[in-house]
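Read the single chain below, which is given as C-alpha cells and is the form predicted on its own.
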Amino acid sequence: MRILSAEPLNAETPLAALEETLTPESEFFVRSHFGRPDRVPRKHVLEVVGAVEQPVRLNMADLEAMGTRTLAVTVECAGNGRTGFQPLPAGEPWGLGAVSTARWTGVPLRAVLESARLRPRAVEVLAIGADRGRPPDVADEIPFARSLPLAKARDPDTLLALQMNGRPILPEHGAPIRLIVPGWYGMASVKWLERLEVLSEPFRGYYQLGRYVYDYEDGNPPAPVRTIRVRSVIVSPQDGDVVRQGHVVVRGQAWSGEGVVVRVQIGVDGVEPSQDATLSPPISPHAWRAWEFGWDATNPGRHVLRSYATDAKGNRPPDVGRWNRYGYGNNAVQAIAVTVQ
C-alpha cells in the first residue's frame, strides 16, 4: 500500500493489485476523513429515526434476519487521479490507486426503510458514521455524514454491508456496518454506520455542500459529486517499465457508474484509430471489467500507450480532465511510457 497519511489513515492500492478481479482486503484502498472510531462493538446497534412512522434499533442479528444479498461493487474515491490536475488542488494526493473492488454482502437499505415505514414528506436518507473530527475550516467537531436522495436509498442494490469478500468487514473498511452505494463515488458509502435519519428536507452538512462538489470557479454554482465517471487504467505493464521486443500483453481494468463498460481501445504513440482490447465477461453491473490487449512491440525505443473506455451509455473519458477546486472526478485518459528493447 502507498500510505498518504497515517492519522487519519489514507492509503492507495498498488496498481499491480488492481489486476485481481477482487481486491484483497489488505490491499483495498482506505479513505478516512477522521481517525478510526476507538471501539465499535460487535453488538453494534443501528438506529433508524426521523420522518418515519416506526423508529427502529437494529443489531447485527436483526439485520441478518432481514435477508442479505451479495454484490461485486467497485468503490472509487472521488479524488482518485487528483495528482493529474495542474495546479494540484488541495486534498489527499491520490494517484490512480484509490479504487478497489470487493464482494459486499448486506441488507438492502430499502428493506430497513420499509420496516420503519417512511412518512410521505421524506425526501432524503442521512447516513451518519461513528467517526468524528474537526475539519480545518469548521469550528465544531462533526461526524462524517452524507445523505442520499430517496430514489437512490431505495435502489435494491444500495446495501448496508456486513461482510467484505465473505468475511466480516475489517475495522479500517468500516466495520461492523457500512453503506455501499453502487455507481456513486466512495464518499456516499459511509463507514462505521451508526445512525440513519430520514429527512423531510435536503441535508446541508459540511460533507454535502462544503465538499464533494464540482466547483469549477467559473461563477456557476457548484454541482454535487455523485456518479462515477467512466475510466480505464493500464495495470500491466506500468509506467516506466522495460519490456522485451515482441508480443506484449497489456492488461487493465475499466469501469463506470453509468453502466457496464462495453469497449476498451488502446492507442499506441497517438496513432489512430485505436485498436480494440478483449474484454472479460462482466462480474457485476457495478464492478470493473478486466481487459487485455496483445501489442506487437516490434520497434525498439520508448512508446506511449493509452487506454480509452466506452460505457453502455456511450460515455468516454476526456484526454484532459476538467480542473476543479477540490480535484474530484479526474477521469482523463491515462498515458504510460514503456521502453521496448
Ligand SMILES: Nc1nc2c(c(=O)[nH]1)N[C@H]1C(S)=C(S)[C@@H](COP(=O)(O)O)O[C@H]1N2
The other form holds:
Amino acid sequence: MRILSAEPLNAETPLAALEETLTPESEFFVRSHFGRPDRVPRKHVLEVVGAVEQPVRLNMADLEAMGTRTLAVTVECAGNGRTGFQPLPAGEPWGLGAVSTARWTGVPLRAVLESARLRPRAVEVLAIGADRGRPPDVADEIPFARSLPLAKARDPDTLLALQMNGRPILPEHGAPIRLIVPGWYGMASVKWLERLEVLSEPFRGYYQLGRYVYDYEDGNPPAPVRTIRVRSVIVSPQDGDVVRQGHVVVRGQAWSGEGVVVRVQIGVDGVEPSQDATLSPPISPHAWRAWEFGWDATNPGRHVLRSYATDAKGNRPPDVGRWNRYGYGNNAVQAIAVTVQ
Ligand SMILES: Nc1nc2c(c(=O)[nH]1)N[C@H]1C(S)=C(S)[C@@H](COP(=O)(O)O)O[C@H]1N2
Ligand SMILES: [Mo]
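If the one shown is the form predicted on its own, what is the structure of the form predicted together with the named molecule?
What follows is the whole complex; the chain from before opens it.
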C-alpha cells in the first residue's frame, strides 16, 4: 500500500492490486479522518433515534436476524485522482488507488428504519461514526457524521454492512458495522457506525456542508458530492513501463455510480478512442468491470494509451477534470506512456 499518512491511517491500493475484481483485503484503500476509535465494541449496539415512533437499540444478533443481503460494491473516495488537479487542492494527495471493491453483507438500512417507524416529518437519516476529532478549521471535537436523504436511505441496496467478503469487517474498514451506500463516493459509507438519527431538517454538519461539496469558485453555491463519476483506469501495463514489441494485453477496471459501464474504448497515441476493449461480465450493478484489450504494439518507441468508459446512462469522462476547491470527483481520462522495444 502507498501510505499517505500513518495516523490517521490513509493508504492507497497499489495499481497492480486493482486488477483483482475483489480487492485483496490487505490492499483495500483506507481513508480515515480521525483514526479508528479505540473502543473495540464487542457488544456493539446501534441506536436509532430522532424522528421515529419507536427508537430502537440493535445489537449484532438483532441485526443479523433482520435478514441480510450480499452485494459487491466498488467504494471510491471522492478525492481519488486529486493529484491530477492543477493547482493541487489541499487534502490527501490521492493518485488513482483510492478505490477498491468488496462483497459486503448487511441489513438494508431500510429494514431498520421500518422497524423504528419514521415520523412524517423525517427528511434525512444521519449516520454517526464512533471516531472523533477536531478538523483544522473547526473549534470543537466532532464525530465523523453524514446524512442521507430519505430516498437514498430507503434504497434496498443501501446496507448496514456487518461483513466484508464473508468475514467480520476489518477494524480499519469500520468494524463492526458500517454503512455501504452503493453508487455514492466513499464519504457516504460511514464506518464504525454508532448511531442513526432520523432528522426532520437537513443536516448542516462539517462533513456535509464544509467538505464533500463541489465548490467551483464560480460564484454558484457549492453542490453536494454524491454519485461516483464514470471512470476507467488502466492497471497493466503501468505508466513508464517498457514492453516487448508484439501483442500486449492491456487491462483495466471501469466503473460509474450511475449504472454499470457498458463500453470501454482504447485510444493509442491520440485523444480519440479508436478500438473497443472486451468487458468481463458485471458481478454486480454497483461494482467495476474488468476489461482487456489486445494491443498490437508493432511500432517501437513511446506510445500513449488512454481508456474511455461509457456507462449505462451514456456518461463519459472528460479529458480534463473540472477543478474545484477541495479537489473532488476528478474522473479525467488517464493517459499512460509505454515504451515498446
Ligand atoms: N466514521 C468514519 N467513516 C468514514 C470515514 C471516516 O473518516 N470516519 N471516511 C469516509 C471516506 S471519505 C471514505 S472514502 C470511506 C473509505 O472507506 P475505507 O477506509 O473502508 O476504504 O469511508 C468513509 N467513512
Ligand atoms: Mo473519501
